[in-house]
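Below sits a lone chain in structure tokens, taken as the form predicted alone.
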Amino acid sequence: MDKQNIVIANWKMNLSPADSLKLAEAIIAKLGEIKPLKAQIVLCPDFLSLSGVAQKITGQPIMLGAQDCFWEPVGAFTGEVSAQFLHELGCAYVILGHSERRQYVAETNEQINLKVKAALANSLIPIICVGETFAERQEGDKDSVISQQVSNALTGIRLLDQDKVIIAYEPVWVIGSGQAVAPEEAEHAHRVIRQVLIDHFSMNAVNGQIKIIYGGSVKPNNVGNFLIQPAIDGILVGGASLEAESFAELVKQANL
């Protein structure tokens, strides 16, 4: 059976709520031209835009994701957002451990692990971001860094039959740079990740409940080279998802 690619748009903190609605409308129109639409599509706007985008995509072949969550369901945690509430709002996915959060708010592997557990407990699919910095790459530590991040994120987790997980390999040094890694290098990193997953879960779970995707300066002119790699199940897209036409072109190439 052919794999079903997933295309996840991370809009980060780039759009106002009004701009998010306009982009969602434009993406819906562009995706309507792709028939049949086989790829899975996920839009991840900022927290302020989630409710509006949720209403826009109702009835569309598009799922909603958040860009983060907290590890406690309710309580005195000023400024945080509950996974439980995200699920109630209509989110099906949540991005966790993005390198920008690791960098700017000092998010730790232990916190990411707690967030993954909270996401799964609230029927959300965690999109766990992992990747090496340029210094780690130069030191030859890429594989060990990635392996440790994946292992730490999944510590103590037992996947139930209904649970699904996505691991997104995003080399930190290429995010926003316009320079993607070689597709063959991404494929190698995905195989490293897959081996860690096999160490944690059954082969049935790895094959049926987990996707490994690539992110980092993905564009219409290079995405095809990534998606033909056997271990790459889709893409996490930043800048190229902020324009409906380029995002639709990415989806077309993922629409195997």
Given for the second form:
Amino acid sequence: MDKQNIVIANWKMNLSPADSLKLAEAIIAKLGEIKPLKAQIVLCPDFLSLSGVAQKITGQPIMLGAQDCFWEPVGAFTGEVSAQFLHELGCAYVILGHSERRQYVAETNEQINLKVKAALANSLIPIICVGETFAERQEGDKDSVISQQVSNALTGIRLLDQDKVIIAYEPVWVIGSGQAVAPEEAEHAHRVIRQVLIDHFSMNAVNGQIKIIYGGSVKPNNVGNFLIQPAIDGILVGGASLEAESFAELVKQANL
Ligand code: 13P
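Give me the form predicted in complex with ligand 13P now, not the form predicted alone.
The complete assembly is shown below, putting the previous chain first.
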């Protein structure tokens, strides 16, 4: 049975606002060649580029996502960005708990949980990133680390009918390395995550409202091996999303 894959571009802090607009334009042109476009596409530029990219993709089969949000809706929180404001700007998605934020700004599971709640309360689809470090993998703790991260991110959350959630499994040690994990290993991690989700939510909710996607050195030459795995519903892409050509190639292969 064909599944609708989702392809999410995480541009991280790689592009200036001007470069983000150029890339969005190039991607629109390239994706226009894919007919019919069946995969779901999400672009996640930095905060400053969101409104420009929002305007560019108006009327296109492309959704907008942010790379983070704060947990409070409004108030004296210098430097933070509200989920409510992101929604107002046209975002439909928000990446939360990316390993780079866990690493560089010491984001905790508790903060990520608050952010997931804020995202859902503001009609955003949270893309919750989880994944083990190389040391955790060597210690044999991979499954328990990712289970704990998923479980903590979802503590106290009850999904309403309209809510949707994406869990992105991104092994920290392969991000940006050029070397992805074996697709079978990703499939195993996705099954572990699925079990945690089933422990939290109803089977119907897990099947209908939650996607589990893979990220970490996804490239045109390996993407197909991931997408044929039954528990992998799409991809979260860093490096290969920074050029329209390679991004469109990923989308073509996800366009089942
Ligand atoms: P790369 O595709 O560059 O490995 O990055 C993956 C990632 O961190 C996406 O969020």
